[in-house]
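There is one chain below, alone, in structure tokens, taken in the form predicted on its own.
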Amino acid sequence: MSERHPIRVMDKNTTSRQRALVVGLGISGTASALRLHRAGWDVVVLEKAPERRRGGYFIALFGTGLAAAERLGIADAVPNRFAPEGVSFDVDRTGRRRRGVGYADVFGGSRMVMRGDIEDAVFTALPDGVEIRYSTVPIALDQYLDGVGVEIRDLTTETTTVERFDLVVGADGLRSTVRRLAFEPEQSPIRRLNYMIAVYSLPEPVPGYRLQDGLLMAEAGRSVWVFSFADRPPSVLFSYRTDDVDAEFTRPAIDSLRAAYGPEPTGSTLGWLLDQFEKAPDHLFDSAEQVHLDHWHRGRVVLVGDAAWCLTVYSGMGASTGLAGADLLGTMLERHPHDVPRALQDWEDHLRPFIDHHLGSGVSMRGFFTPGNRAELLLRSMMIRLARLPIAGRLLAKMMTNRARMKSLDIAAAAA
């Protein structure tokens, strides 16, 4: 423990209810807090940010996530922003457009939402009994047979407390502090795909297109997606290949994007999208990375969501697996109320094959989002053309339906 800052020792285990610490107030963390409270636990949530993050960008909620949302009682609060009258276009730099295949065409039955829609729904469902501490982080973990001692740092008051919990849930994202404190793997579990992503929301429709129209500009090693909604301006995803991820962060994001999509003239549509990114008040610019761990739990510490298995945007299953993982965690803790380690092992045993599938799918689906080379670009173009033909289109639809089944598996029900 540090001697540079005041430390206050606290022990709040004064009731018979078990006590859980959840780190992270995103989808996985908030859903875990909600589910654990319903399972009879006292829950404390730590969030590094000074307030709850809001907004977010396009995501799809698949059957796996919808089933968990139903049990969590939030499904009706998550809107479906899908625009059934919308048209998806393949476009190029010259302005040429033709009818294309959009996200909803490939993954029918999913609910098109903004990330903030799910976060708002879960947060609103949290009962008053869940304690949330902002500007607060764990800085040390000390495991015992019957609990975990956690050194907690308040970033506002610069004070440190030590508290004891029966369970610690790390839901603090790709670069998880809990994972670093509790697991300390010899090699980093983060695997780069050598692709960059940039995401932001538009203030208005793309010039020359309707609000509900989607766009895709796909080239070898780079693509731009415009995801449309029925009731709000679109979201944009830039995705491109790079041989040096670290170099992409050495300059402003817009400079990296302009370099990645050059040196050819951008044309009016791509140029406008790049200009809007530069003007956007908020954006995400990051590398596409997965997390591969041999174990997601150790003793009484467990990782959930991106902290455990980040699937990348290409999988499309981040929100769904975050909700499902939290839901199943509560189910297993209810099944083994007095044996936390066994509950965590059963939780991982049931979830691991499903997550492993989607880790692999996240890599293979990258080619759908961003063809890595000319061969992948040609293959994608051929599949889109075939999709427009009656017989071939039905065969491709059947193939995608089989793929979609793994996005609709009800994890907690399957474990019952």
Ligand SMILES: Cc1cc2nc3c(=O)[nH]c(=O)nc-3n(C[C@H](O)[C@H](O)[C@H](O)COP(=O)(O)OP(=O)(O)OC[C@H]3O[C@@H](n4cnc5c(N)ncnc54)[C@H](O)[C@@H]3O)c2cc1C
Contents of the next structure:
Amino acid sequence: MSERHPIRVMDKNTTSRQRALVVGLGISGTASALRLHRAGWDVVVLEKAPERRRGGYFIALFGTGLAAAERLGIADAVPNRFAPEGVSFDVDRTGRRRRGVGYADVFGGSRMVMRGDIEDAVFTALPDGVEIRYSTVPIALDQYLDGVGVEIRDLTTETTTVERFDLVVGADGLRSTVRRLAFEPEQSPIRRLNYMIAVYSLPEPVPGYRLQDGLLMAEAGRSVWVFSFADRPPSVLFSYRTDDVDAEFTRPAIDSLRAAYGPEPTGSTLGWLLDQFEKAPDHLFDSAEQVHLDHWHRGRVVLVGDAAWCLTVYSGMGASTGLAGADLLGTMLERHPHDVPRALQDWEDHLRPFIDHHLGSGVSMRGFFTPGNRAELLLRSMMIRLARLPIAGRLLAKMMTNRARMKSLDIAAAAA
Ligand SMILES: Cc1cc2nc3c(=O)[nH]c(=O)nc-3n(C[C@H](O)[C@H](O)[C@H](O)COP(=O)(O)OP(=O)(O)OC[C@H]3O[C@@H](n4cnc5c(N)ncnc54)[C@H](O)[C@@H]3O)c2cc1C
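The form predicted together with the ligand, contrasted with the form predicted on its own above:
Next comes the full complex, this chain leading.
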């Protein structure tokens, strides 16, 4: 335990119910809290931020996530903002447009939402018994045979307490503190894909297009996607290749974007999208990074969601697997209520092949989002043209059906 801060020891385990600490109030953490409470656990959630975040960005929730949402009892509370009458356009800098292939054309059957829609649905379903502490983080973990001592820091009062838990769930995202404290891998588990992403919401439709229309401008090494919704303005994704990720963070995000999408004249649509990014009240600007770990649990500490297996935007499965991972965790803890290590091992055994598949698809589907070079750009447009021909189209559709099947697997049902 650390000696850096004055420590108050508080062991709140006065009931016979087992006690879980969930770190992170994103999709994975909130779903874990909900599912563990339902499995009979007392749950405390720590969230670093001072309050719950809202909004987010475009998310396609696939069958895997929808099946988990159904079992968690939140599926009806997750809206579908898909715009069936929307058209996807391929556009270029000169203003040329032609009918293209949108995300929903390739992967049908998903529900189109904002990240906040899923977070709201799970959060609203949390029972009062789940204790949430904002502006609070774990700063040290100490594992014993039958529990975990956690040093917890309240960032507002600047006080530190130590509490004992029977299980710690690290759902604190790509740059997880729980992972660092409990796993301390010799090598960083983070794999950079050498792509940057920038995401924000538009205040209005793109000039010259309807609210429900989607846009894609794909060039070698860079792309811009406008993901449309039926009932709210679109979400925009810039995605570009870089050889020096660190350098992209050394200047304001808009400067990095303008450099990446220059020096050619932007034309009106790209120029407008960049201007809107600069004016947006908030945005996400980050590098696309995956997490590869040999184990997602150690003793009584388990990682779920991006903390364990960040798949990146390119796989389109981070939210779905966060929900499914949380749901399966509850199933396994119900199956082995007095043997946490066994439950965690079974949980990982069932989940691992599925997640490995999607880590792979996160890399291979990157070319669909953002062709890395001219050859990939050519291949992409060839595939789209082929998709319009009868026989080749059927073959491609079959290939995509296989991918879609892996996005729809009901993980907890498969483990039954
Ligand atoms: C642009 C973009 C598009 C995407 N599109 C899709 C899609 O179409 N389909 C899909 O399924 N997925 C998609 N994803 C992925 C998906 O959004 C993520 O995988 C998912 O939201 C991860 O949820 P999480 O709860 O695991 O982690 P996060 O959302 O990262 O949540 C982590 C939480 O932990 C908190 N936290 C961090 N550190 C600490 C700490 N030390 N102590 C306490 N709390 C802490 C954070 O504040 C946060 O609330 C997309 C991602 C991006 C970036």
